[in-house]
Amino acid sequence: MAVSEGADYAPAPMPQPVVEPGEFVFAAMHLDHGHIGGMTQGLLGAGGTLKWVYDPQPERAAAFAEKFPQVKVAASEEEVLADPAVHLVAAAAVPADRAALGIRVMEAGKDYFTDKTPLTTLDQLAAAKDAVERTGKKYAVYYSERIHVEAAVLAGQFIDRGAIGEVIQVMGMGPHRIGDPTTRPDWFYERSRYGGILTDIGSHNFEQMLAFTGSTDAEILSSAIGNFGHPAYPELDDFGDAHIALSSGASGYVRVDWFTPPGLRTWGDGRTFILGTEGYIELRKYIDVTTDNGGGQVLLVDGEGEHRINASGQVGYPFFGDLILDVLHRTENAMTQAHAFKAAELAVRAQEQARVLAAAPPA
């Protein structure tokens, strides 16, 4: 259904590069998760200049260099951190190693941009906060399911304009496909290294609940985890959910799992439902099941009617340009440090408090 003529549902102008070549130099290192590709593309699209890549496994650095041939392969982490031209280091290390790496980066005088989840324990959170305070550097986080999804970017614009009134609940569904379990790295199945399902992929949704409600804090009301279908991997949580009360007065719910069936055309049918006092929004982020619409679908219902807006190719990803300018000007427009850390804290607390619903019997 077409958008009503009187509604302000046009996206904001597409973001453009914010710097000239060479003005903002960054490096990539510790390529354990594939998200490093999206992080790199986002910074390049905003005008960043990629100079270095480093990984302890040379074949991974070589594969990265094939995708980004302008990059130089460093012989060590130290070679990257010693380069005074580098403003920021982007990394996607094993989750349990991300905080220690970030502290090394910040102590070397660089800002840090890590894949989610940015850390896996409350002790790591305390250490990261201390390092930020001590060094004055940034510990930015790639919460990609909001900042690198056009439907979510557009929903944020609508919420900011008051399109659905005051947001009173956010529900996030984050199903993922595990694929062939034997192709996953060992750390994927070790809770001490990946942090648990709510800490890991759940962190996306805690961040969205804070962002879409304008909240600065939240209380975990309940949380649960389980291993329903992977007995060969007893430390894997293949299901998790949590219910939270946000400081704005809104409520939030997240459900994440590793049960996307082979019949789906993509890795997961990620959806977000945002209820307001004057309307509601559904995001069909990656696929609109049984249709050829593709992902990027924003469904909005308000006092004027029912609206479907395809955000794909219309909105872009302003986070990356904002982050670059934040690094250069020491501002906090992309995402505040408090917000990035609070989302991680909620994810860790939900994991720590979770009731175990089921443990699959040994294979």
Second form
2 protein chains.
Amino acid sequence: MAVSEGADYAPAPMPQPVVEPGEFVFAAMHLDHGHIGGMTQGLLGAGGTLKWVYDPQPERAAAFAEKFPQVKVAASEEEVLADPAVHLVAAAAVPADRAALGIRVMEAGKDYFTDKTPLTTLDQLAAAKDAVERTGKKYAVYYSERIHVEAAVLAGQFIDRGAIGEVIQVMGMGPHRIGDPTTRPDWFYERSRYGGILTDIGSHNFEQMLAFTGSTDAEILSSAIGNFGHPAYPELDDFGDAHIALSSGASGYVRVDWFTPPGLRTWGDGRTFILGTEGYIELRKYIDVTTDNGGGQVLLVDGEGEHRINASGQVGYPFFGDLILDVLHRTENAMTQAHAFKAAELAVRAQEQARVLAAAPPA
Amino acid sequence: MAVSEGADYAPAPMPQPVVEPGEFVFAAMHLDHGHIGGMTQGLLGAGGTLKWVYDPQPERAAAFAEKFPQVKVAASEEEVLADPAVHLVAAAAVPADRAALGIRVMEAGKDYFTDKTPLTTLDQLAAAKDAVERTGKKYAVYYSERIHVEAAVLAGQFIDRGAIGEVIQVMGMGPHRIGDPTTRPDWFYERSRYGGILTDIGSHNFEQMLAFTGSTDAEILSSAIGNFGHPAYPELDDFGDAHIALSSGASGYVRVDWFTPPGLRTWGDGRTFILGTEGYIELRKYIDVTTDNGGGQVLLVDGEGEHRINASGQVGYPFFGDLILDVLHRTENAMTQAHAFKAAELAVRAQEQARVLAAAPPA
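Please supply the corresponding structure for the form predicted in complex with a further copy of the same chain (the preceding block corresponds to the form predicted alone).
Once more the chain from above appears, this time first in line as the rest of the complex follows.
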């Protein structure tokens, strides 16, 4: 029932490439997190030209070059940064190293596009802000759970159209599968390097809470972390949550964990609930559990009825084209610098003040 | 897919009546909240004998007697309390009046069974505890969103069997429909009488967080209330939420509101998410939005797969028979007194310390 396909519930037109080949040139480097693949695909899909790849581990650069055969493998970070053709460097370094890398990139006169979390401490945040100010360059962030998820993009369109009135609350669940823990790199278990669960995977949801409420700031009312199931890795937070008051007047709550059970058919049952004065939205991002509906499910209940819209393949990812044009035109349509930094700041503050629920050691 | 009906996912046997007619006699009085109907049905279903009804408004008692024709309409509260045949008095008074009524009932030598929230202030809580101590009587509470919802009863059975390992987090959403605001009684809009949203409808979820985690206590980490959509009723909290740390080590979050949109086919899309170390449970209590599955949906994801169990008509409500036997045998199998009071205490504390998010006046 109530599977709406009317114009009121239709997505905006699919985004198209925004530049011709060679107009926007980017490089990929520091491939520690697999997100670099999605970041690269997103920029390519919007018309970007991938020129270089670099990684301190040559086999990682080689694997990347197999997936993207048009790329040249650079011998060093410096070789990439010295190339005047490069507009932007995309990178997915170890979280604690992302700020220092970004500062090097911006000081070389290029814009930076980093995997989330963009940084892990308030000191890094201050240094990154200084560098942005000093260089005039961009420190953009791949908050993939909104910008690279069609259900989330469509939710943003609905909210902008006023489909649920004023947004009162955003609740996000970001469960993740840890898989075989021995296949994870060392930094995954060292809090000083991955930053803690609220800083790392939690940052996605701080970004979504700001974006979906239209807020520029928020206060952490409370937060908590725990290690409930991984005693062999005492610095791993396998659970975290936070309750925040947003500058729009709305409330926000995020819950993240590493407990996706083996029986789930995907890596995590990511959900978002957005409560408005005139309706609410639920996102079943990656799976509609116990059904064969697939992910990308947007459920919207409003004054008219209950509506289900499958966003998969219907919405696309306008962020990437917007980012390319922002780089070329020095605009901020994809995401403002202030927003990208504020989400990270909230994630770090929530982590720093978190109540330790289980046997996790102090941060 | 994955609609499990195996023995591992079967409910316990349906509860049966626990007494013969006349063995357990109860009365209903103070019918301010419609929950009195469910409370009465529950006790009747478990074998209870309904003898009396009383309400200060004779037309309300008459309407009740039409639904339950076996009942005698009493001329006064005293007439009911003076009847030595009555074991228990069920009541759904205005929230702020529930404690004083309970104390009168217990001092008359009867057990008390009140609609949630059982009280609205810490002073009332202290007085109620004193009266329980002094009289040896019970002050039982109808936390209907767990004890009178088959999906929630089944979730409790699964947790007790260890189906999801150790419970790490419980998240509850209790949206409600306000309907035509002018049809609500005055007390609904007076904070000193209804107690505030976290105290009133929030109490259901504080009870569930304690029950599903097996906790005896909790600390309110943060809480918030707001009036986002009802400026004509400035003392109405139309939104509330709270983040708590439970004594089991688990985290809890509750979100309640009065914003169920007109397009939803029922009064509220009540959900509960219970995260464990070995799996998770989602309850879609009253509706599975955009589908015709009906409510009562228990979704369980564990090491084996994704399972959906429709609890409707399969589980029943063991609380009522347990309560009757607790009254007759002076046991505490339905719910301990400490648990019933602790849930109310948490609800009141969350309300008292709540951040005011919107234009709601101070409590």
